[in-house]
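Below you'll find only one chain, the form predicted on its own, shown as C-alpha coordinates.
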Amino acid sequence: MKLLTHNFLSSRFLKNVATGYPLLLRVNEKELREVEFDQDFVQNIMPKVDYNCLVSTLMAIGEQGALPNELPENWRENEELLKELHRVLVKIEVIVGELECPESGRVFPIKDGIPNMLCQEDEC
(Lines of atoms letter the chains of each structure in order from A and count residues from 1; the text may use other names and numbers.)
(Lines give C-alpha, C1' and ligand atoms only; values in the text may rest on other atoms or scores of the structure.)
Protein backbone atom coordinates (compact mmCIF):
# COMPACT_ATOMS: atom_id res chain seq x y z
CA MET A 1 0.00 0.00 0.00
CA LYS A 2 1.39 3.35 -0.99
CA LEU A 3 1.28 6.25 1.44
CA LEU A 4 -0.79 8.11 -1.14
CA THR A 5 -3.48 5.45 -0.67
CA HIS A 6 -3.24 5.75 3.11
CA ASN A 7 -3.80 9.49 2.83
CA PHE A 8 -7.20 8.94 1.19
CA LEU A 9 -8.51 6.05 3.32
CA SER A 10 -10.96 6.42 6.20
CA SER A 11 -13.14 4.12 8.27
CA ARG A 12 -16.25 6.31 8.31
CA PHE A 13 -18.23 3.36 6.93
CA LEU A 14 -18.14 1.77 10.42
CA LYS A 15 -21.08 2.22 12.78
CA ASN A 16 -20.71 5.11 15.23
CA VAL A 17 -17.66 6.51 13.40
CA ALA A 18 -18.00 10.14 12.33
CA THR A 19 -14.82 10.66 10.27
CA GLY A 20 -12.46 7.72 10.86
CA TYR A 21 -9.57 9.82 9.60
CA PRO A 22 -6.66 9.69 9.57
CA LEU A 23 -6.20 5.99 10.08
CA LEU A 24 -3.24 5.17 12.32
CA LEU A 25 -0.60 3.29 10.35
CA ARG A 26 1.69 0.68 11.88
CA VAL A 27 4.31 -0.80 9.59
CA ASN A 28 5.94 -4.19 10.07
CA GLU A 29 7.53 -4.38 6.62
CA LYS A 30 8.05 -1.76 3.93
CA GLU A 31 9.97 -1.45 0.69
CA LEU A 32 11.22 1.40 -1.43
CA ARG A 33 10.05 0.72 -4.98
CA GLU A 34 11.53 2.23 -8.11
CA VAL A 35 8.94 4.46 -9.75
CA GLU A 36 9.85 6.97 -12.45
CA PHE A 37 9.51 10.58 -11.28
CA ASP A 38 6.46 12.30 -12.77
CA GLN A 39 6.47 15.98 -11.88
CA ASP A 40 3.03 16.62 -13.41
CA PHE A 41 1.49 13.82 -11.34
CA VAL A 42 2.91 15.20 -8.10
CA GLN A 43 1.81 18.74 -8.91
CA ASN A 44 -1.71 17.54 -9.75
CA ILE A 45 -2.18 15.20 -6.77
CA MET A 46 -0.78 17.41 -4.00
CA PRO A 47 -3.82 19.73 -3.76
CA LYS A 48 -5.86 16.60 -2.89
CA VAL A 49 -3.39 15.31 -0.27
CA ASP A 50 -3.82 16.11 3.42
CA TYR A 51 -0.25 17.33 3.95
CA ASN A 52 -0.42 17.42 7.76
CA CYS A 53 -1.62 13.80 7.78
CA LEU A 54 1.20 12.83 5.40
CA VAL A 55 3.88 14.44 7.58
CA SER A 56 2.56 12.92 10.81
CA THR A 57 2.35 9.48 9.18
CA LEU A 58 5.90 9.79 7.86
CA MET A 59 7.17 10.73 11.32
CA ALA A 60 5.32 7.77 12.85
CA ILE A 61 7.00 5.32 10.46
CA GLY A 62 10.43 7.00 10.48
CA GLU A 63 10.35 8.26 6.89
CA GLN A 64 9.94 12.06 7.05
CA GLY A 65 13.24 12.60 5.26
CA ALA A 66 13.62 16.10 3.82
CA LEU A 67 9.97 17.15 3.96
CA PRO A 68 9.26 20.38 5.82
CA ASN A 69 6.57 20.39 8.52
CA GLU A 70 4.50 22.79 6.43
CA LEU A 71 4.17 22.84 2.64
CA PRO A 72 5.84 26.02 1.36
CA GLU A 73 3.90 28.32 -0.96
CA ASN A 74 6.41 27.77 -3.79
CA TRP A 75 6.23 23.95 -3.63
CA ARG A 76 5.19 23.68 -7.32
CA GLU A 77 8.50 25.23 -8.46
CA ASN A 78 10.76 23.37 -6.01
CA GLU A 79 12.02 20.33 -7.92
CA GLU A 80 13.85 18.84 -4.90
CA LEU A 81 10.67 19.03 -2.83
CA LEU A 82 8.60 17.55 -5.68
CA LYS A 83 11.03 14.62 -5.90
CA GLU A 84 10.81 14.06 -2.14
CA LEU A 85 7.00 14.20 -2.29
CA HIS A 86 7.13 11.65 -5.11
CA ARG A 87 9.36 9.40 -2.98
CA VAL A 88 7.07 9.41 0.02
CA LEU A 89 3.78 9.23 -1.87
CA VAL A 90 4.51 6.52 -4.44
CA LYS A 91 7.89 4.88 -3.78
CA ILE A 92 7.35 3.83 -0.15
CA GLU A 93 5.28 0.64 -0.18
CA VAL A 94 3.85 -0.83 3.03
CA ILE A 95 3.99 -4.62 2.59
CA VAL A 96 2.85 -5.78 6.04
CA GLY A 97 1.22 -3.72 8.75
CA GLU A 98 -2.11 -2.49 9.96
CA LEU A 99 -4.45 0.48 9.92
CA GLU A 100 -6.39 1.47 13.01
CA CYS A 101 -9.55 3.55 13.19
CA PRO A 102 -8.82 6.53 15.46
CA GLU A 103 -12.39 6.53 16.80
CA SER A 104 -13.31 2.88 17.26
CA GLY A 105 -9.90 1.20 17.54
CA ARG A 106 -10.91 -1.29 14.83
CA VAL A 107 -7.77 -2.71 13.19
CA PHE A 108 -7.49 -3.48 9.48
CA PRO A 109 -4.56 -5.69 8.42
CA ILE A 110 -2.24 -4.95 5.51
CA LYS A 111 -0.87 -8.08 3.85
CA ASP A 112 1.15 -8.26 0.64
CA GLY A 113 0.65 -4.51 0.28
CA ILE A 114 -3.16 -4.76 0.30
CA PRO A 115 -5.22 -3.25 3.12
CA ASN A 116 -8.19 -5.46 4.06
CA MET A 117 -10.90 -3.03 5.07
CA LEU A 118 -13.79 -5.46 4.88
CA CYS A 119 -16.04 -5.35 7.91
CA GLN A 120 -18.55 -7.70 9.47
CA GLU A 121 -22.21 -7.00 8.78
CA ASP A 122 -22.80 -5.83 12.35
CA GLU A 123 -19.91 -3.29 12.10
CA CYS A 124 -21.33 -1.19 9.28
The other form holds:
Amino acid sequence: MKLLTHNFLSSRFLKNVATGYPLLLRVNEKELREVEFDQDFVQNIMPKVDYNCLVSTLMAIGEQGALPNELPENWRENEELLKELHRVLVKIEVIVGELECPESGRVFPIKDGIPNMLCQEDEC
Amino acid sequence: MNMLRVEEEYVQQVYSRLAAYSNTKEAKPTSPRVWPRIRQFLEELNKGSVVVDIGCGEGKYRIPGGVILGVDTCADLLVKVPRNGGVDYILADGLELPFRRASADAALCVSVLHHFSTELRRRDAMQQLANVLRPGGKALVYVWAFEQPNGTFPSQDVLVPWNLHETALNGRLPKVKFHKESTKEQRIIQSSIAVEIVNDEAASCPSPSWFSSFVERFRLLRKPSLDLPPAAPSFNPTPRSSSTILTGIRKWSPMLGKRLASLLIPVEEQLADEMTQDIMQTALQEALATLRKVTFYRFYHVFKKGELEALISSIPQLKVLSSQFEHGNWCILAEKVPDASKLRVI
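For comparison with the form predicted on its own, please write out the form predicted together with the partner chain.
Everything in the complex follows now, all chains and molecules, and the chain you saw is the first one.
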Protein backbone atom coordinates (compact mmCIF):
# COMPACT_ATOMS: atom_id res chain seq x y z
CA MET A 1 0.00 0.00 0.00
CA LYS A 2 1.31 3.36 -1.04
CA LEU A 3 0.86 6.41 1.17
CA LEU A 4 -1.04 7.96 -1.75
CA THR A 5 -3.63 5.20 -1.31
CA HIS A 6 -3.69 5.70 2.44
CA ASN A 7 -4.52 9.35 1.79
CA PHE A 8 -7.87 8.31 0.28
CA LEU A 9 -8.83 5.57 2.74
CA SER A 10 -11.51 6.15 5.36
CA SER A 11 -13.44 3.99 7.81
CA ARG A 12 -16.63 6.07 7.51
CA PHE A 13 -18.56 2.91 6.58
CA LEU A 14 -18.37 1.71 10.19
CA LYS A 15 -21.40 2.08 12.40
CA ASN A 16 -21.36 5.33 14.45
CA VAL A 17 -18.30 6.65 12.61
CA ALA A 18 -18.74 10.06 10.95
CA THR A 19 -15.63 10.66 8.83
CA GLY A 20 -13.16 7.94 9.87
CA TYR A 21 -10.30 10.04 8.54
CA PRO A 22 -7.37 10.04 8.54
CA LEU A 23 -6.72 6.44 9.49
CA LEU A 24 -3.80 6.05 11.89
CA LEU A 25 -1.03 4.07 10.23
CA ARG A 26 1.39 1.75 11.96
CA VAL A 27 4.13 0.09 9.91
CA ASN A 28 5.90 -3.15 10.73
CA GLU A 29 7.51 -3.67 7.35
CA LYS A 30 8.05 -1.30 4.45
CA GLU A 31 10.07 -1.06 1.26
CA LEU A 32 11.35 1.71 -0.96
CA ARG A 33 10.33 0.92 -4.55
CA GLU A 34 12.23 2.17 -7.56
CA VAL A 35 9.80 4.44 -9.36
CA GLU A 36 11.03 6.92 -11.94
CA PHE A 37 10.44 10.54 -10.94
CA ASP A 38 7.49 12.01 -12.83
CA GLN A 39 7.11 15.73 -12.20
CA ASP A 40 3.81 16.01 -14.11
CA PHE A 41 2.31 13.20 -12.08
CA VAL A 42 3.17 14.85 -8.77
CA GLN A 43 1.92 18.25 -9.95
CA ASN A 44 -1.37 16.73 -11.13
CA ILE A 45 -1.97 14.46 -8.17
CA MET A 46 -1.12 16.88 -5.33
CA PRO A 47 -4.39 18.88 -5.58
CA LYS A 48 -6.22 15.59 -4.78
CA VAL A 49 -4.04 14.85 -1.76
CA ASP A 50 -4.97 15.89 1.77
CA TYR A 51 -1.63 17.40 2.82
CA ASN A 52 -2.34 17.47 6.55
CA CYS A 53 -3.13 13.75 6.49
CA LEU A 54 0.06 13.08 4.52
CA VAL A 55 2.30 15.01 6.93
CA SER A 56 0.78 13.60 10.12
CA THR A 57 1.06 10.07 8.71
CA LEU A 58 4.71 10.61 7.69
CA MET A 59 5.45 11.93 11.14
CA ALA A 60 3.83 8.88 12.73
CA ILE A 61 5.95 6.44 10.70
CA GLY A 62 9.17 8.45 10.94
CA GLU A 63 9.39 9.43 7.26
CA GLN A 64 8.66 13.16 7.29
CA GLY A 65 12.19 13.96 6.16
CA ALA A 66 12.44 17.43 4.70
CA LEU A 67 8.73 17.95 4.07
CA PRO A 68 7.41 21.18 5.60
CA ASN A 69 4.34 21.12 7.85
CA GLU A 70 2.49 23.27 5.38
CA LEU A 71 2.71 23.14 1.61
CA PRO A 72 4.38 26.39 0.45
CA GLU A 73 2.68 28.55 -2.21
CA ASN A 74 5.35 27.87 -4.81
CA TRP A 75 5.40 24.07 -4.42
CA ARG A 76 4.83 23.51 -8.15
CA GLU A 77 8.19 25.14 -9.01
CA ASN A 78 10.22 23.55 -6.21
CA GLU A 79 11.84 20.48 -7.77
CA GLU A 80 13.41 19.26 -4.53
CA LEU A 81 10.01 19.35 -2.87
CA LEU A 82 8.33 17.61 -5.82
CA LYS A 83 10.94 14.83 -5.65
CA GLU A 84 10.36 14.38 -1.93
CA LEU A 85 6.58 14.29 -2.48
CA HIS A 86 7.09 11.69 -5.18
CA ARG A 87 9.17 9.59 -2.79
CA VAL A 88 6.63 9.60 0.00
CA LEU A 89 3.52 9.22 -2.19
CA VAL A 90 4.52 6.36 -4.48
CA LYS A 91 7.96 4.96 -3.58
CA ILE A 92 7.28 3.99 0.02
CA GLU A 93 5.35 0.69 0.11
CA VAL A 94 3.81 -0.50 3.35
CA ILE A 95 4.02 -4.30 3.31
CA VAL A 96 2.93 -5.22 6.83
CA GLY A 97 1.20 -3.01 9.35
CA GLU A 98 -2.20 -1.81 10.42
CA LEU A 99 -4.69 1.03 10.07
CA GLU A 100 -6.74 2.30 12.98
CA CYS A 101 -10.07 4.10 12.80
CA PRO A 102 -9.55 7.45 14.58
CA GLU A 103 -13.08 7.39 16.01
CA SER A 104 -13.84 3.78 16.95
CA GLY A 105 -10.34 2.35 17.38
CA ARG A 106 -11.19 -0.53 15.01
CA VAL A 107 -7.97 -1.94 13.57
CA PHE A 108 -7.60 -3.05 9.94
CA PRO A 109 -4.56 -5.22 9.18
CA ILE A 110 -2.21 -4.71 6.23
CA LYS A 111 -0.69 -7.93 4.89
CA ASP A 112 1.26 -8.56 1.69
CA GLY A 113 0.88 -4.85 0.99
CA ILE A 114 -2.93 -5.09 0.96
CA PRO A 115 -5.07 -3.37 3.60
CA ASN A 116 -8.03 -5.50 4.69
CA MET A 117 -10.99 -3.13 5.08
CA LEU A 118 -13.64 -5.86 5.26
CA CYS A 119 -15.83 -5.79 8.34
CA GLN A 120 -18.42 -7.96 10.03
CA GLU A 121 -22.12 -7.53 9.37
CA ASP A 122 -22.77 -6.02 12.79
CA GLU A 123 -19.99 -3.42 12.44
CA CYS A 124 -21.52 -1.40 9.64
CA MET B 1 -25.72 -4.77 6.19
CA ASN B 2 -26.59 -8.40 5.76
CA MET B 3 -24.26 -10.56 3.80
CA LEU B 4 -26.52 -12.85 1.91
CA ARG B 5 -25.59 -16.47 1.65
CA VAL B 6 -26.18 -16.63 -2.05
CA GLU B 7 -23.46 -14.02 -2.66
CA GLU B 8 -21.12 -15.62 -0.18
CA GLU B 9 -21.50 -19.08 -1.61
CA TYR B 10 -22.14 -18.46 -5.29
CA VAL B 11 -19.99 -15.37 -5.82
CA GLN B 12 -17.24 -14.82 -3.25
CA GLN B 13 -16.29 -18.42 -2.52
CA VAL B 14 -16.39 -19.36 -6.18
CA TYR B 15 -14.05 -16.51 -7.14
CA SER B 16 -11.71 -17.56 -4.33
CA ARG B 17 -11.57 -21.08 -5.69
CA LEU B 18 -11.18 -19.93 -9.25
CA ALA B 19 -8.26 -17.77 -8.09
CA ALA B 20 -6.48 -20.98 -7.16
CA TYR B 21 -6.45 -21.97 -10.82
CA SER B 22 -5.28 -18.69 -12.27
CA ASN B 23 -1.55 -18.41 -12.72
CA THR B 24 -1.39 -14.65 -12.54
CA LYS B 25 2.13 -14.49 -11.22
CA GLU B 26 3.59 -16.66 -13.92
CA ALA B 27 1.47 -15.20 -16.68
CA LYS B 28 3.32 -13.19 -19.25
CA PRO B 29 2.92 -9.46 -18.87
CA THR B 30 1.00 -9.18 -22.09
CA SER B 31 -1.62 -6.48 -22.13
CA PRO B 32 -4.95 -8.09 -21.28
CA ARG B 33 -7.94 -7.49 -23.47
CA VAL B 34 -9.65 -4.27 -22.48
CA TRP B 35 -13.01 -3.41 -24.02
CA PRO B 36 -12.62 -0.40 -26.34
CA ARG B 37 -15.18 1.70 -24.48
CA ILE B 38 -13.33 1.22 -21.18
CA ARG B 39 -10.01 2.04 -22.80
CA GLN B 40 -11.52 5.21 -24.25
CA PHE B 41 -13.08 6.15 -20.90
CA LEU B 42 -9.71 5.83 -19.16
CA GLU B 43 -7.78 7.62 -21.91
CA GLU B 44 -10.11 10.61 -21.80
CA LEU B 45 -9.54 11.22 -18.08
CA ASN B 46 -7.43 14.22 -17.07
CA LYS B 47 -3.85 13.58 -15.99
CA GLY B 48 -3.49 12.87 -12.29
CA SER B 49 -6.93 11.26 -12.06
CA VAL B 50 -7.80 8.99 -9.16
CA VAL B 51 -9.97 6.09 -10.30
CA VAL B 52 -11.75 3.62 -8.02
CA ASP B 53 -12.15 0.19 -9.67
CA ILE B 54 -14.93 -1.65 -7.84
CA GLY B 55 -14.55 -5.42 -8.07
CA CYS B 56 -11.18 -5.03 -9.75
CA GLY B 57 -10.29 -8.73 -9.77
CA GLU B 58 -6.79 -9.02 -11.18
CA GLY B 59 -6.79 -5.29 -11.83
CA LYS B 60 -6.19 -5.19 -15.55
CA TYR B 61 -6.77 -1.48 -16.08
CA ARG B 62 -4.03 1.17 -16.09
CA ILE B 63 -4.08 4.91 -16.58
CA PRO B 64 -0.94 6.71 -17.60
CA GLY B 65 -0.34 9.69 -15.32
CA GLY B 66 -3.01 8.66 -12.82
CA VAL B 67 -3.71 6.12 -10.14
CA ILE B 68 -6.18 3.26 -9.82
CA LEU B 69 -7.44 2.12 -6.43
CA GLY B 70 -8.62 -1.45 -6.93
CA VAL B 71 -11.23 -2.85 -4.56
CA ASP B 72 -12.20 -6.51 -4.34
CA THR B 73 -13.59 -8.89 -1.72
CA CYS B 74 -11.47 -11.80 -2.96
CA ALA B 75 -8.25 -11.99 -0.93
CA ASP B 76 -7.06 -15.10 -2.77
CA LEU B 77 -7.11 -13.19 -6.03
CA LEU B 78 -5.49 -9.98 -4.76
CA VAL B 79 -2.49 -11.66 -3.14
CA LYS B 80 -1.68 -13.38 -6.45
CA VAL B 81 -1.59 -10.20 -8.48
CA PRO B 82 1.91 -8.93 -9.24
CA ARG B 83 2.52 -5.43 -7.88
CA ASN B 84 3.94 -3.51 -10.76
CA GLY B 85 2.72 -0.02 -10.06
CA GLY B 86 -0.26 1.84 -11.41
CA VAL B 87 -2.77 -0.02 -9.24
CA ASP B 88 -2.95 -0.27 -5.46
CA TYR B 89 -5.23 -3.00 -4.10
CA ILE B 90 -7.61 -2.84 -1.17
CA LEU B 91 -9.59 -5.72 0.26
CA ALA B 92 -13.05 -4.22 0.73
CA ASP B 93 -16.74 -4.59 -0.03
CA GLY B 94 -18.49 -2.60 -2.75
CA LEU B 95 -21.28 -1.91 -0.26
CA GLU B 96 -18.84 -0.38 2.25
CA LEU B 97 -16.36 1.49 0.09
CA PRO B 98 -13.50 2.63 2.36
CA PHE B 99 -12.74 5.99 0.77
CA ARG B 100 -13.33 9.55 1.88
CA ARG B 101 -16.37 11.17 0.33
CA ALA B 102 -16.18 12.92 -3.04
CA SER B 103 -12.51 12.01 -3.48
CA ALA B 104 -12.41 10.05 -6.75
CA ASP B 105 -12.35 11.53 -10.25
CA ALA B 106 -13.84 8.42 -11.79
CA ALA B 107 -15.16 4.97 -10.96
CA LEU B 108 -15.28 1.68 -12.84
CA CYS B 109 -17.77 -1.05 -12.03
CA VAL B 110 -17.32 -3.64 -14.74
CA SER B 111 -19.15 -6.98 -14.53
CA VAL B 112 -19.72 -6.65 -10.80
CA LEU B 113 -23.15 -5.17 -10.13
CA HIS B 114 -24.91 -8.28 -11.52
CA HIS B 115 -23.46 -10.36 -8.67
CA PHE B 116 -25.50 -8.55 -5.99
CA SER B 117 -28.55 -10.61 -5.23
CA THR B 118 -31.26 -8.03 -4.56
CA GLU B 119 -32.32 -4.71 -6.01
CA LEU B 120 -31.77 -3.02 -2.66
CA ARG B 121 -28.15 -4.14 -2.60
CA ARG B 122 -27.57 -3.19 -6.24
CA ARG B 123 -28.94 0.26 -5.48
CA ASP B 124 -26.74 0.51 -2.37
CA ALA B 125 -23.70 -0.31 -4.48
CA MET B 126 -24.52 2.55 -6.87
CA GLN B 127 -25.12 4.91 -3.94
CA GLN B 128 -21.69 3.99 -2.56
CA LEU B 129 -20.16 4.67 -5.95
CA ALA B 130 -21.89 8.07 -6.07
CA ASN B 131 -20.59 8.91 -2.59
CA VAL B 132 -16.91 8.42 -3.46
CA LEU B 133 -17.13 10.34 -6.76
CA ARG B 134 -16.41 14.07 -6.70
CA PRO B 135 -19.04 16.30 -8.33
CA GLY B 136 -18.44 16.10 -12.07
CA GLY B 137 -16.72 12.72 -11.63
CA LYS B 138 -17.68 10.01 -14.11
CA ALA B 139 -18.56 6.34 -13.74
CA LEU B 140 -18.65 3.50 -16.24
CA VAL B 141 -20.88 0.55 -15.31
CA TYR B 142 -21.17 -2.76 -17.18
CA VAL B 143 -23.63 -5.55 -16.38
CA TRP B 144 -24.59 -8.76 -18.15
CA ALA B 145 -27.79 -8.42 -20.15
CA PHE B 146 -30.84 -10.65 -20.00
CA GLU B 147 -31.21 -10.12 -23.74
CA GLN B 148 -28.54 -12.28 -25.36
CA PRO B 149 -27.80 -12.70 -29.04
CA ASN B 150 -26.73 -16.31 -28.42
CA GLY B 151 -29.37 -17.86 -26.24
CA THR B 152 -32.07 -17.20 -23.69
CA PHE B 153 -31.67 -17.09 -19.93
CA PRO B 154 -34.37 -19.06 -18.07
CA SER B 155 -34.77 -16.21 -15.57
CA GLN B 156 -33.17 -12.92 -14.50
CA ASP B 157 -31.72 -14.54 -11.38
CA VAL B 158 -29.57 -17.44 -12.45
CA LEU B 159 -26.75 -19.73 -11.44
CA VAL B 160 -24.38 -19.80 -14.38
CA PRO B 161 -21.90 -22.62 -14.81
CA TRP B 162 -18.24 -21.88 -15.27
CA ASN B 163 -16.58 -24.91 -16.69
CA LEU B 164 -12.97 -25.05 -15.70
CA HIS B 165 -12.05 -26.95 -18.79
CA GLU B 166 -12.93 -23.82 -20.70
CA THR B 167 -10.94 -21.39 -18.57
CA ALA B 168 -7.54 -20.11 -19.46
CA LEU B 169 -4.59 -22.14 -18.31
CA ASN B 170 -1.20 -20.45 -18.26
CA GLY B 171 -2.80 -17.47 -19.94
CA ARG B 172 -3.89 -19.54 -22.93
CA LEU B 173 -7.41 -20.63 -23.70
CA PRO B 174 -7.52 -24.35 -24.31
CA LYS B 175 -9.10 -25.42 -27.53
CA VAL B 176 -12.84 -25.60 -27.12
CA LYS B 177 -14.75 -28.00 -29.26
CA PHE B 178 -17.55 -26.13 -30.91
CA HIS B 179 -20.66 -28.14 -31.39
CA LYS B 180 -22.52 -27.53 -34.56
CA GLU B 181 -24.79 -24.51 -34.18
CA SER B 182 -23.81 -24.10 -30.56
CA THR B 183 -21.22 -21.67 -29.24
CA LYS B 184 -19.63 -21.81 -25.81
CA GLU B 185 -21.75 -18.85 -24.81
CA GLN B 186 -24.93 -20.61 -25.91
CA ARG B 187 -24.10 -23.70 -23.91
CA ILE B 188 -23.38 -21.66 -20.80
CA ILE B 189 -26.62 -19.70 -21.10
CA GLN B 190 -28.65 -22.80 -21.83
CA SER B 191 -27.30 -24.72 -18.88
CA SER B 192 -27.78 -21.87 -16.41
CA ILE B 193 -30.27 -22.53 -13.64
CA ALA B 194 -33.14 -20.23 -12.72
CA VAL B 195 -33.38 -19.35 -9.05
CA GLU B 196 -35.73 -17.19 -7.07
CA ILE B 197 -34.34 -14.59 -4.73
CA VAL B 198 -36.96 -13.82 -2.15
CA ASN B 199 -37.07 -10.13 -1.36
CA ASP B 200 -34.65 -9.67 1.52
CA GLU B 201 -35.98 -6.23 2.47
CA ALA B 202 -37.74 -8.18 5.21
CA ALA B 203 -34.29 -8.58 6.73
CA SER B 204 -34.40 -5.01 7.93
CA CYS B 205 -37.07 -6.01 10.43
CA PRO B 206 -35.14 -8.90 11.89
CA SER B 207 -36.80 -12.14 12.76
CA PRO B 208 -34.84 -14.96 14.33
CA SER B 209 -35.91 -17.46 11.72
CA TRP B 210 -35.02 -15.29 8.75
CA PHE B 211 -31.52 -16.56 8.18
CA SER B 212 -32.23 -20.23 8.60
CA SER B 213 -35.20 -20.08 6.29
CA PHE B 214 -33.32 -18.22 3.62
CA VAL B 215 -32.00 -21.32 1.93
CA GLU B 216 -35.50 -22.64 1.55
CA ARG B 217 -36.64 -19.38 0.08
CA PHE B 218 -33.82 -19.31 -2.42
CA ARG B 219 -35.00 -22.12 -4.60
CA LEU B 220 -35.09 -23.54 -8.04
CA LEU B 221 -37.83 -22.32 -10.28
CA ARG B 222 -37.70 -24.77 -13.10
CA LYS B 223 -37.28 -28.14 -11.45
CA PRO B 224 -38.58 -27.80 -7.94
CA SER B 225 -37.87 -31.44 -7.21
CA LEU B 226 -34.12 -30.98 -7.60
CA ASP B 227 -31.73 -29.68 -5.00
CA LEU B 228 -29.56 -26.67 -5.72
CA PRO B 229 -26.22 -27.58 -7.20
CA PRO B 230 -23.33 -26.90 -4.87
CA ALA B 231 -21.20 -23.89 -5.83
CA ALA B 232 -18.45 -26.44 -6.38
CA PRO B 233 -18.64 -30.23 -6.32
CA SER B 234 -18.25 -31.81 -2.90
CA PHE B 235 -17.53 -35.27 -1.67
CA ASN B 236 -18.08 -37.20 1.51
CA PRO B 237 -15.32 -39.67 1.07
CA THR B 238 -15.18 -42.97 2.87
CA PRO B 239 -12.00 -45.03 2.54
CA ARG B 240 -13.70 -47.14 -0.10
CA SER B 241 -15.07 -44.41 -2.28
CA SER B 242 -11.90 -42.35 -2.14
CA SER B 243 -9.79 -45.28 -3.24
CA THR B 244 -12.22 -45.84 -6.08
CA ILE B 245 -11.84 -42.26 -7.17
CA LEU B 246 -8.12 -42.59 -6.71
CA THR B 247 -8.01 -45.59 -9.00
CA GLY B 248 -9.95 -43.60 -11.53
CA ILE B 249 -7.52 -40.74 -11.27
CA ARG B 250 -4.55 -43.09 -11.62
CA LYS B 251 -5.98 -44.19 -14.93
CA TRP B 252 -6.21 -40.59 -16.06
CA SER B 253 -2.87 -39.49 -14.76
CA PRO B 254 -0.46 -41.75 -12.89
CA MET B 255 1.54 -38.75 -11.60
CA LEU B 256 -1.49 -37.12 -10.11
CA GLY B 257 -2.69 -40.38 -8.61
CA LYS B 258 0.66 -40.75 -6.89
CA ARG B 259 0.52 -37.22 -5.49
CA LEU B 260 -3.00 -37.72 -4.29
CA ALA B 261 -2.22 -41.06 -2.70
CA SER B 262 0.50 -39.44 -0.63
CA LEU B 263 -2.09 -36.96 0.55
CA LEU B 264 -4.69 -39.60 1.31
CA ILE B 265 -2.82 -42.32 3.14
CA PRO B 266 -1.92 -40.44 6.32
CA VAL B 267 -5.35 -38.90 6.16
CA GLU B 268 -7.14 -42.23 6.21
CA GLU B 269 -5.43 -43.20 9.44
CA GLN B 270 -7.25 -40.48 11.29
CA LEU B 271 -10.52 -40.57 9.46
CA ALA B 272 -12.57 -40.08 12.59
CA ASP B 273 -11.37 -36.53 12.78
CA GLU B 274 -13.73 -34.19 11.05
CA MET B 275 -10.91 -32.18 9.58
CA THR B 276 -9.82 -35.08 7.43
CA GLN B 277 -12.92 -34.75 5.36
CA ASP B 278 -12.05 -31.16 4.61
CA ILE B 279 -8.52 -32.06 3.64
CA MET B 280 -9.66 -34.91 1.44
CA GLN B 281 -12.35 -32.84 -0.12
CA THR B 282 -9.88 -30.11 -1.03
CA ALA B 283 -7.40 -32.63 -2.38
CA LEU B 284 -10.02 -34.36 -4.46
CA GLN B 285 -11.42 -31.11 -5.74
CA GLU B 286 -8.01 -29.95 -6.75
CA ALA B 287 -7.34 -33.25 -8.45
CA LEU B 288 -10.59 -33.17 -10.36
CA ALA B 289 -10.10 -29.54 -11.25
CA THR B 290 -6.72 -30.47 -12.62
CA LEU B 291 -8.53 -32.89 -14.81
CA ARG B 292 -10.70 -29.91 -15.56
CA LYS B 293 -13.96 -31.72 -15.16
CA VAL B 294 -15.25 -29.42 -12.45
CA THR B 295 -18.04 -26.99 -12.93
CA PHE B 296 -18.40 -23.95 -10.72
CA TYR B 297 -21.66 -22.05 -10.47
CA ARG B 298 -21.82 -18.28 -10.06
CA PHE B 299 -24.87 -16.21 -9.24
CA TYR B 300 -25.96 -13.50 -11.67
CA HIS B 301 -28.83 -11.09 -11.84
CA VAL B 302 -28.98 -10.37 -15.58
CA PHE B 303 -30.37 -6.93 -16.43
CA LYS B 304 -33.30 -6.28 -18.75
CA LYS B 305 -33.34 -3.37 -21.15
CA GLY B 306 -33.75 -0.08 -19.26
CA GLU B 307 -33.20 -1.66 -15.84
CA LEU B 308 -29.65 -0.41 -15.28
CA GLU B 309 -30.62 3.05 -16.46
CA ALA B 310 -33.56 3.14 -14.04
CA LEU B 311 -31.38 1.90 -11.18
CA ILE B 312 -28.68 4.53 -11.72
CA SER B 313 -31.24 7.29 -12.32
CA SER B 314 -32.81 6.44 -8.96
CA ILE B 315 -29.65 7.77 -7.24
CA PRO B 316 -30.22 11.56 -6.91
CA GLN B 317 -26.50 12.39 -7.34
CA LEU B 318 -26.07 10.37 -10.54
CA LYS B 319 -27.03 11.42 -14.03
CA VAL B 320 -26.98 8.97 -16.94
CA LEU B 321 -24.99 10.39 -19.87
CA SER B 322 -25.29 7.46 -22.26
CA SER B 323 -26.55 3.90 -22.40
CA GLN B 324 -25.42 1.18 -24.80
CA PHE B 325 -25.83 -2.50 -25.51
CA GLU B 326 -22.44 -4.06 -26.14
CA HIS B 327 -21.67 -7.74 -26.72
CA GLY B 328 -24.42 -8.99 -24.45
CA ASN B 329 -23.84 -6.32 -21.80
CA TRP B 330 -25.62 -3.13 -20.81
CA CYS B 331 -23.16 -0.29 -20.40
CA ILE B 332 -23.85 3.09 -18.84
CA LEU B 333 -21.75 6.21 -18.57
CA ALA B 334 -22.91 8.37 -15.67
CA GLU B 335 -21.84 11.60 -14.03
CA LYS B 336 -22.09 12.82 -10.46
CA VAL B 337 -24.07 16.03 -10.16
CA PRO B 338 -23.65 18.35 -7.18
CA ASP B 339 -25.56 17.19 -4.11
CA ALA B 340 -29.23 17.89 -4.75
CA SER B 341 -29.78 18.99 -1.15
CA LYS B 342 -27.31 21.83 -1.67
CA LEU B 343 -29.04 23.13 -4.79
CA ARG B 344 -31.48 25.94 -4.41
CA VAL B 345 -34.70 25.52 -6.24
CA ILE B 346 -35.63 28.78 -7.92
